[in-house]
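Given as structure tokens, the chain that follows is alone and in the form predicted alone.
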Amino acid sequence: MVETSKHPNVQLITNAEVKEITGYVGNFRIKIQKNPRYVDEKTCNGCGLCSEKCPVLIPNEFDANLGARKVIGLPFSQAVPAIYAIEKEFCTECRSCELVCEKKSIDFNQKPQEIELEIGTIIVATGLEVYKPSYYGYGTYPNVITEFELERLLSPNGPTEGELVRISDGKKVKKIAFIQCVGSRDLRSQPYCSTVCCMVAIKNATLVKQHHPEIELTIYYIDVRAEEKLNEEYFMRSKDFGIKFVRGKIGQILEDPETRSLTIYAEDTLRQTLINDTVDLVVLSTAMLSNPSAREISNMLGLEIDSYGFFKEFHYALAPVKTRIDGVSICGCAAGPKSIANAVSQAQAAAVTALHPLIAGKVEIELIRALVDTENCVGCGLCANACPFNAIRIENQKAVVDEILCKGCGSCAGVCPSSSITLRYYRDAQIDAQIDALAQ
């Protein structure tokens, strides 16, 4: 991130959303509202001194909210670009921090910024969100957690600053149970496999058995998948560490109220026995889910969102990367879930396809586009709704069709109920005739 962001040919706009997307490839206008840090980005040198007077502590999200962080400060100790900023919502306006800035660059009256720009192609990467269950116990006891929060316990950096310990109480940790598919193939919330929890609860466990070989760790799975290369020799090894896996369903989970420890009721399918266990820590490997911000920027694009949130590809195994608009690459787990390999891959591509226009300074389309009979159009707007692509619009009561956007897909002549839209080369007069020469 910091060689990206001191690249020149790059312009790195952070705290910040898009508003508005219209044109297509070679001649995108994007329109972004850049949101006020209520901190000078031009004079702040990060030196920290404002955050160190701040009387104020709200939950840390980059850490899972386990811990806590001032209202004025970095995101994360590495964030680019290093600038703080105010969480206006939680503020008191102390002015504790204007009071001790040596730069004068706190500003209180900062407004939103509307940035607009013109580019020629478009990379999608809106990442994902993690599954949060309603069952569990999670959200309602305490040392029920999910990996992402496991592993900010296990950073140096995290709130206990690497030390294994319970959420309730602090106590270290002597038993754990991790639970797999958590909202992952399951008919009611997500029924896709998330491809990367069994080997994140993996690494996981031996991470936490290589600092604490005195613990016992148990993976409840349905199956293991390690699909990818090295990943089946790594859960092989995993189990000289002493990581137990028991292959089946946890029914139910409950907690003392006195000690917070928790009951696991579950049944091991290979042994066909139930089990009764009680540990300190209960690990939830949850589904990975589409960020709630892709249905949004769908509509800006014109993209496809498949039944589980995710933008469509324009074919998944022949052209990954791309989309049915031309000049607009996806990437990640924009896409679906990804394991980091993956995503590294798809990143570079999607940039080789972003670049291919921008080196050929041209794009050839199609001839077969669609066609308005404007003396017979009425402006019902019938077709602007059936177009895929974003691609028809209705002026002065009359279709006018974008060629560049338009795909000759059809679909606006099928529901055109006056007949005034038409595909160049393949008009309904074609057709007929065609027809009728094979019937001679």
The other form holds:
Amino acid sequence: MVETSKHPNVQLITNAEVKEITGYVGNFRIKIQKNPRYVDEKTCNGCGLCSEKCPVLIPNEFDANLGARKVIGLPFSQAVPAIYAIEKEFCTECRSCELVCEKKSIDFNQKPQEIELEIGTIIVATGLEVYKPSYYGYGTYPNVITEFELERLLSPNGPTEGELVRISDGKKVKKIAFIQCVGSRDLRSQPYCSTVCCMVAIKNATLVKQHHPEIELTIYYIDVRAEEKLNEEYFMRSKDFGIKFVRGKIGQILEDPETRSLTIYAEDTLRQTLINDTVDLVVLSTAMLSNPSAREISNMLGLEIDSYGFFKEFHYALAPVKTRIDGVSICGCAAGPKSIANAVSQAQAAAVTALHPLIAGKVEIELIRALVDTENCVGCGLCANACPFNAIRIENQKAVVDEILCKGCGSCAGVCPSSSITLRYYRDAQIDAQIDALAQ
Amino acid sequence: MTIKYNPNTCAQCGVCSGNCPLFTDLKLFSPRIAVYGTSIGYTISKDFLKQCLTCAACYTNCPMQINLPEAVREERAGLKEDPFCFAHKGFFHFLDKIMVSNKIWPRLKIWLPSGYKTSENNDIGYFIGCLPYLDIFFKDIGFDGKKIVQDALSILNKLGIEPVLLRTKCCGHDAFWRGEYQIFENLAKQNIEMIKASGVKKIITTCAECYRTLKIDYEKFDFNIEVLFISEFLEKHFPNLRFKPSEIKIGYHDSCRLGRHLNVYDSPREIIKAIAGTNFTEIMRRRENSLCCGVSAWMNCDENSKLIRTQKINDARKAKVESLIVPCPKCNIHLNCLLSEEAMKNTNLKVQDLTSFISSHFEGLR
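Alright, leaving the form predicted alone aside, put up the form predicted together with its partner chain.
What follows is the entire complex, opening with the chain shown before.
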């Protein structure tokens, strides 16, 4: 990330939202709203004096809200760029930061800035959202946590500096249960397999076991899907650390209101017995969801979105990073749940795909495009509404087709009441002639 | 509407068994295996059909929404012989059978004490269900069905409503879940005829089982009159109601028909909270995970059933509940039956019907 920000050819715009995208491959125009940090980006040197003096603590989102951080500060210590920002909605505006800042970088009058850019190609990498279940007591029982929260607990720069403790009372953990497929393979949330949770759970369990061999650790799974390179070996080896794998998803979790320990009920489906055990922590391997903002971006770009909210690739197997819009590629979890290795290879593929038209300086298009008979067209606008690629606009009461955005799908020709739009190579007369030839 | 049973999506995860009240250390009663069997062409075992409580703990928590209770009910109907051992020497089974006769109708006027205002012509009707019969049988364990009806009428009268007392029979719930469709259909058709003749537009019930049957299972007989549970009905009047606060600790038992079958969890709680305030305590297994009362459709009241009920009572005792409110008369009977036993004599716990509880604290409109 640091390297990216330092690269002379890379302009990094953070804390910003894309508001509008127009144009086509090679000539996209993007309107971006850059939200204020209330800290001058040019002068702030990240010394941290303001954060030290700030009296307001807010939940630390990077630490899965397990720890706290100051209202002014970095979202997390490796954040790029290392420029401090104020979370305005929580700020009391006591202005202690203003007093201590030697560079006079604090500026409460900053307003959202609008930036307009001309862009050749676009890569959509909106990432993922983690599923938060409403069952298994998540949110009500403090000792039921997600895989993500466990990772923060284990991290040396996490809220407990790597100490694995019960959330409820900070006591040592003796027994942990992992539940797989929480929200994945589940009609109540997402029917798909999130693909990485098995390996994430095994990785986290192994980490726990390496640091605390005395902790009793069981993974309750339906199927262990260790499908990528070396994953099966990793899974087999994890058993040597003493991690127990029980085939059967936990049915219910009950909390003792006094000790806050959790009693789990599950069926060991292989031994066909009831498991009734008391544990200190329950870790849920929750599903990967699409980013909620994906829908907005898809509307702006004219991309397709599947029923789960992921972007649709041009072809699942043969063009996995291309989209139906020329010059727009997708990568990573924007297109579906993915492991880091897969996301990286997709990112590299997307980068090359995006470079291709820029280096060539030209794009080839097919000639099957919509043609407007300007004499007949009355400019009713039905075609513009029907076009899935936003390729038709109405100018001077006439439809105008953008031949680069147009994909020749024919939706416009179908709805035009005066038959003013036809497709090149598929004009009515041509089709009539073909039918005649066939009928002879 | 109920989802059709489809075992093919089952991932064999075992969440159903983890939630099943009958799957214990001692016994292999696994809904998962039943589903697995049907997915590869076997029928559900007779033993399973006999014991399943159809409490829907499996179905509600199933990630793939496999409706096993529905399958159990259907398979029970397909059984040639009568495999079930009925509780109470089959008395209620027999009762359902004789009630089918067109000549037998409840004599409500004799049974019900006077002093309650009812009318013959009103949009709102009150469905009594089996309460008069249960009353005769369970007097000795402290169950009073007549009081539930009185309480419901008193609540409605205080709201200024004079309901039509629907002169109906048993709703047919038990026959339906035992798989005796002939009996169910007969009862349902007679009841529907009676209800339609009375001209009501809205029916209020105080029994969770009647509620489910009228709301879901009568639909196939062209029955589309709005049915409301008493707590749902009161919820609409909620801001205007005046209650006398309760001083003792109150707990609430989600009965399966009301909770898991119909997703009514909040309206009874809202009313109890309005009455008990901070004295309302949630017991451990609640809402979707609520433990069944142990018996359904008067089938097999045995040691398993008793174990489940003991667990329920223990849950309530652990939460230091003094009065456990139940929305279903059957749950009321089963839990009270356990409390009336010698070993439970020292228990400082009362099991009370929701309607009676509301009525005893209801003071009228604001």
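Because the structure is a prediction, the values reported are computed rather than measured. By rigid core we mean the largest C-alpha set that fits within 1.5 Å across both forms. Numbering follows the first chain given and starts at 1.
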After fitting the core, S418 CA displacement of 2 Å or more between these two forms: yes
Core-superposed C-alpha of V39 shifting 2 Å or more between these two forms: no
After fitting the core, C406 CA displacement of 2 Å or more between these two forms: no
